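For reference, the chain that follows is the form predicted alone, supplied as structure tokens.
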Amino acid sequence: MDIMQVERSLVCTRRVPGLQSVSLRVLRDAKGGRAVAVDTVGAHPGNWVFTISGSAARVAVGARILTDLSIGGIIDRWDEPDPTEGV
């Protein structure tokens, strides 16, 4: 699983049958790389999310959806480690 930020929705007018009924989002990782994921939770631009990849991504949305990256949840908050701890 990875933490990524939703950049925007991806609109496609023509899709293969296994992707016709899903919402797609463009995600950005910490290094600025982009990926497209199936949105299972209704994420909006600016939301931080965790993603599920590989065969587990298909399980998250149902076996008939063709995906290798799904949004598994919207992150409300996370605690960054204190860099001064352990010094």
Second form
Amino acid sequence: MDIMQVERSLVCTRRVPGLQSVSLRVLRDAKGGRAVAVDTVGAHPGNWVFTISGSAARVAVGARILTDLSIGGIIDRWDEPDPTEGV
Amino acid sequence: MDIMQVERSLVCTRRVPGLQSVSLRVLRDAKGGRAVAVDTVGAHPGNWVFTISGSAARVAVGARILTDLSIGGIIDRWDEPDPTEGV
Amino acid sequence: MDIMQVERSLVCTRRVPGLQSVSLRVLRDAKGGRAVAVDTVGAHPGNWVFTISGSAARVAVGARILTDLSIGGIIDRWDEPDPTEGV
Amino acid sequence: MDIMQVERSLVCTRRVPGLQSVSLRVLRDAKGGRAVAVDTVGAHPGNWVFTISGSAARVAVGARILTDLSIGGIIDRWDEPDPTEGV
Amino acid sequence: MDIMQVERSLVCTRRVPGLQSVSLRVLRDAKGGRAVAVDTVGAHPGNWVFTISGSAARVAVGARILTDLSIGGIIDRWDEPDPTEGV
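The structure above corresponds to the form predicted alone; please provide the structure of the form predicted in complex with another copy of the chain.
Okay, now the whole complex, with that chain kicking things off.
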């Protein structure tokens, strides 16, 4: 599971069946890469979340939702660590 | 799920059974990498789309289609963000 | 399976059903990247562990836990090798 | 699915059961990385192909073949695009 | 499937159930990255092998082994190609 930050919602009217009525969020990871995730926990822009990928992502939000990435939870407190710092 | 842009169609006459009669599109991600996806929503070159990978990709376009990447929807509006910009 | 080091626990009160009562650890790989894993073996910060990803991660810790990454075991002794050194 | 070029066959006499009698090809992607794929379409060195990964790779070539990468088809015409060029 | 070289065995006494009695090997890929794989073919340090990932890795070595990476076979002859060299 990965740690990402919610950037905004994704507006997308034309979708495959199986993703019709879900909330999609654009997330950003520590390296600036972007991904789209299904959100069932109600995350807001700026929230740090952890994401579930693969087949678990699908089961996590309901078996009929055809996603490969879902928000698994909102992290209570997250200060992005300095990647050059030792443990 | 990832955000990619449709580049063109892929012409490919010799295929495994299970991919015989599907539309294949060449997509390009933000870093210039290319991938091939099954398209069932009718995306055109230049469209920004989000893609579904893994086993969900297969279910999304019909269980008999043997893909690992499918177009999940066409994004209504997408201005590629400046990766150096803060949230 | 990957070799990672436990950094700390992840505090996260708002989660999807299916991850309610598991211990989550923040891990760090050799390149400084971070990931979140379910821990059922009781790893401590500083421990080197190996991780199981994908659908195996889920089965490893119990079929109802919706994770894509689980700690598979604690490595008895691990000196991070010099990546420039030959075999 | 990814676009790769066939480099050569892989000679490998000692294998796990489930990969005993399949043709294995060494492929090279656009960045020079190498991968091994099961080939059931009869691709030759120099051919550009697209590959199917994950569980779909397995179903594509027969459910008893234990692969995570299979050649999905031979691309009729592929000129590797200039990655710096716009759409 | 990927091409990797066996570096050494992994000593790890505390494991999740489902990985109790398997041989684990530390492998190294062409870029110096390390991974841990289940070995059922008896590979030795220095051997070049190809690896199977994902759910196929699990089936390849027996359905009860909870791995995401397994050694699929020992390559008879492998001279690591010069990545800058053309096909």
